[in-house]
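This document starts with one chain, in the form predicted on its own, laid out as structure tokens.
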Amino acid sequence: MAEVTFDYQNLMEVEGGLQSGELDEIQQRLREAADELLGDPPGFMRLPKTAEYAEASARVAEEIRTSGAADFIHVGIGGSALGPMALHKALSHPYYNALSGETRRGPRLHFAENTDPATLSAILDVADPDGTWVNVVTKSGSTAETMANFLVIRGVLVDSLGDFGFQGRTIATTDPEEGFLKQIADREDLEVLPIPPDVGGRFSVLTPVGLLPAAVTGLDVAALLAGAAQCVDEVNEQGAEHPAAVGAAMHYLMDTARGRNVRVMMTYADALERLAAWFVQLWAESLGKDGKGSTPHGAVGTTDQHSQVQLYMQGPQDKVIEIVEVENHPRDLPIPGVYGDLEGVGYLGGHTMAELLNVECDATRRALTEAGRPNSTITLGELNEENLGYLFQALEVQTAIAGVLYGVNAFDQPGVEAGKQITYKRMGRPGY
């Protein structure tokens, strides 16, 4: 069972927080929004119980792992990369690629995301082309950044392995029926993993987009989906009373009724830094339409206590701080008891690093509350696949319900298209 809890007490019991009457006034709209989600579930709600995607990903991952692969390059951007990156950073060794082959659970993993040539060159510097597999991820096959990265990597693999060798080491994760990448896959007889047509990129972490790299690096995909399925079952049972739905209403009201239009997700674990980046896209791209939506921002505790908390404590009253904490950290270290004669140092002895991290997390929460700064907390019992699966699903549910409350379509992104059109024209794409 997943152990994930949501605490919104400090969104109400602080100066400038919400009043119970405001929540009462929005209850009918919240129930209607939850009913809309459950009455006609969007594609992402079905993913945790769709075994075919997990089975296909596990099959391909096993082929990769048993081939003796040295490197696995995941090529994608935005929703095609942030979810897999969040999973890998949260659940793998922070220096996974530096571990010995005997210690790692699979090949080295590289993300070719941005079009920065320095980064792609660096990946190609360290990846062994004779032992490299590549997974190119784009639903349409026309994402310029992804296809450019892929074409460069393809050239390197063809030079090293030949056309046939390249084909045997390349997976296309894309729309199963149409699109330019599907045409390439058909032309070159590439392995294809499907992105369901009714699941957008930022909601796709529980499709092969996220499941394949997770399985390649030895993560427990079944547990990930079990946690997400638990969330779906609880949302179906509780409807508007589920914490994800309640949070949608509270964050919507914080923005529209309190003018707190910045939502800071502050993760008290380095491993969750990419989770915040994934959520920033989910919330921003889903809700930022028609002049509506709050601005998401990521932060890491305790690091950003020394760079951002001053603003949160005494800056404009326009923010809601959402702390994400871990009760039981996967590793801990005792702090040696030395320099006992120095009162500014010696007191740390006898404690542990995890204890200090959690105490600082609670200290930030208490300081924000005492300063009248609304904040909420998401708590994970520990960092594992089940809890991450639950949290991914809950935040997607929350975003979809918030979309209904804002009166926007949470599943399109028309504002992204203008820049794409200009890029296509400048780069000489026919028809633009």
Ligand code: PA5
Given for the second form:
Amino acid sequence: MAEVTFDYQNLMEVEGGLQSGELDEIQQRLREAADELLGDPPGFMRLPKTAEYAEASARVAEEIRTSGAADFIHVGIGGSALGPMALHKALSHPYYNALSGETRRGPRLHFAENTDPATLSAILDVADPDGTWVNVVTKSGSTAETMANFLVIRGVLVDSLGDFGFQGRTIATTDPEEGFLKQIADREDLEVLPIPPDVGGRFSVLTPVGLLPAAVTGLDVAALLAGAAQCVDEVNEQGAEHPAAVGAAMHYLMDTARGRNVRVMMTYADALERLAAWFVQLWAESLGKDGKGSTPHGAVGTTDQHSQVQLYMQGPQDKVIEIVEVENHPRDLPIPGVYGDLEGVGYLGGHTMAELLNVECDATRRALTEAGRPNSTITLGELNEENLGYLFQALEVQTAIAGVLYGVNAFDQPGVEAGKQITYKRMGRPGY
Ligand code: PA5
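Next up, the form predicted together with 5-phosphoarabinonic acid, please; the one we just looked at was the form predicted on its own.
Let's see the whole complex now, leading with the same chain.
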């Protein structure tokens, strides 16, 4: 069973927080929003119970691992990269690529996301083409950044392995029916993993977009899906009472009724830093429309206590802080008891690093609450696949319901088109 809890008490019982009457007033709309989601569930709701994507990903991952692959380059951007990055950072060793081949659970993993040539050159510096596999991930099949990264990597692989070798080491994760990448895959006989047409990029972490890199690096894909499935079952049972739905109403009200239009996700584990980045995209791209939406922002505790917490405590009253904490950290270290005569140092001895992290998390929560700064907390019992799966699904549900409350389409992103058109024109794409 996944162990993920949501605590909204400090959004209610804090100066500047919500009144229970406000929540009562929105109950009817929240019920309707939850009914809308459950009555005609968007594609992402069926993913946790769809075995075919996990099976296909496991089959390809096995092929890659048994080929003796040394490097696996995941090429993608936005929703085609942030979910897999969040999973990898949360559940793999922080220096995964630096571990020996025997210690790692699969090939080294590289993400080619931006078009910064320094990053791609660096990946190509370390990835030996003879042992490299590439996974090109784009639902539309024509995202300029992804295709440019792919074309450069393709050139290197063809030079080293020849056309046939390149084809045997390249996977196209894309719409199964259409798009230019699908055309290339058909033409060059590449392995194709599907991104279901009814699942948008930022909701696609539980499709092969996230499942293949997870399986390649030895994560437990079945547990990931089981956690997400538990969330779906609970949302089906509880509807508007489910904490993900309640959170949608709370954050919507904080923005629209309280003017708190910045939502900070502050994760008290370095491993969750990319989870916040994934959530920032999910919330921003889904809800930022028609002049509506609150601005998501990622922060890491304790690090950002020494950077941003001053602003959160005493700056403008425009924020809601959402703490994500981990009860039992995967590793811990005792702090040695030395310098007992120095009262500003010696007191740390006998405690542990995880204890200090969690005490600082609680201290920040209390300080925010006492200062009249509304905050909420998501607690993960442990950092594991099941809990991550539950959390991904819950935050997607919350975002979809918030979309109904805001009255925007959470599943499109028309605002990014204008820049794309100008880029196409400047880069000479025919027809632009
Ligand atoms: O969430 C989204 O739909 C976007 O962020 C896309 O994932 C991103 O633009 C990349 O698109 P594609 O997968 O088509 O390359």
